[in-house]
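For reference, the chain that follows is the form predicted alone, supplied as structure tokens.
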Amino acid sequence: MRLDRYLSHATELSRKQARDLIKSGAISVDGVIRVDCAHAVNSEQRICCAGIEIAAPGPRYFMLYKPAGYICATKEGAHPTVLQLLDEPRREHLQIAGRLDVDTTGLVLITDDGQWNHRLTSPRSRCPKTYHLSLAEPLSMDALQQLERGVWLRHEHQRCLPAEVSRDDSQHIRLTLVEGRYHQVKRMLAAVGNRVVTLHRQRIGAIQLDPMLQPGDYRPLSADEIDGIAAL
């Protein structure tokens, strides 16, 4: 990793501030002052600022209870981004793993580990995601069976993979998918003649939304939760 990138990942410095610090001669690598911002370093080396060692940057993993009205994006648009809910340094390095629509609530995973994110979101992983839905109309048995077989969506060339469906009552269901097509849940219910009123994601892989979290709250993932995704 470049020295300036290492510093910006390991501290709250911007990349420009890191470069200025390096050029000032304040940074040493294994006891040698380095003024080249592109100097290659790794986490095994001793990197110091004015003689004080800088801890190696480690990957971060969080679960967030997304409230309605926030977007899963790194930049604010018409709505605030979920990253604004995190009181963490270097938020610009974080990625949102598995997005939700602005009006959808529930589990969002956030990390700065690009490989972990890719494993989670890659279509090849077929990571199951469970949603709780309230519907505009009662879900008929025929519609439920269509969802379980896999429905055709408009403008799509392949049928959806079969979904797991269970009913809490006629207008409240739990739906588990292993795909992540655009607005898939809402489009699937529209394809069987119904409409989603509220949509909430409860689970991604083996990671359940922590019942202790309130909308807008977050916490770091446990080692078991992180390893569960890494094993996909």
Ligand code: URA
Second form
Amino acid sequence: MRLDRYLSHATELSRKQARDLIKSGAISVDGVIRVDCAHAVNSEQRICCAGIEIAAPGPRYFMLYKPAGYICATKEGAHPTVLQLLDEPRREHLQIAGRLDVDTTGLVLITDDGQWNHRLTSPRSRCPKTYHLSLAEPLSMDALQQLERGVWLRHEHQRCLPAEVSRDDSQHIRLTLVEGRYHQVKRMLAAVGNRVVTLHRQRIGAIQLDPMLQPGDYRPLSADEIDGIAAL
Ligand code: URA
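Here we have the form predicted alone; I need the corresponding form predicted in complex with the named molecule.
Following is the full complex, with the preceding chain placed first.
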């Protein structure tokens, strides 16, 4: 990693402030002052500012309870982004792992570990995600079986993979998918002649939305939660 990137990841300095500090001669790498911002460093090296060691930037992982009205994007538009709910330094380094629609609530995972994010969101991982839905119409047995077999979505060339469906009652169901196509849940229900009224994501892989969180709250992931995704 470049020295200026290391510093801005490991501290609250912006990239510009990190560069200025490096150029001022305040930063040493393994005891040697380095004034080249592009100097390559790794986490095994001892990087100091005015003699004080700067700990290597560790990756961060969070779960957030997304409220309705927020978008899963890095820049706000007509709506605020879920990243604005995080009171964390260096928010601009964080990525949202998989998107929910503005009106969808529930579990969102956020990290600055690009590989972990990729593992979670890669179609090849087939990471299961469970959604709780309320529907405009009762779900017929025929529609339920179509979802379980895999429905065809408009403008798509491949049938959806089979979904797991369970009914709490005729208009409240739980759906587990191993894909993440655009507006997939809403389009699947439309394909069987129904309409999603509310949509909530409850689980990603082995990670359940923490029942202690209220909409808008977040917490760091535990080591087991992080490892569960890394093992996908
Ligand atoms: N499927 C949808 O249609 N919307 C979401 O937000 C997530 C999955």
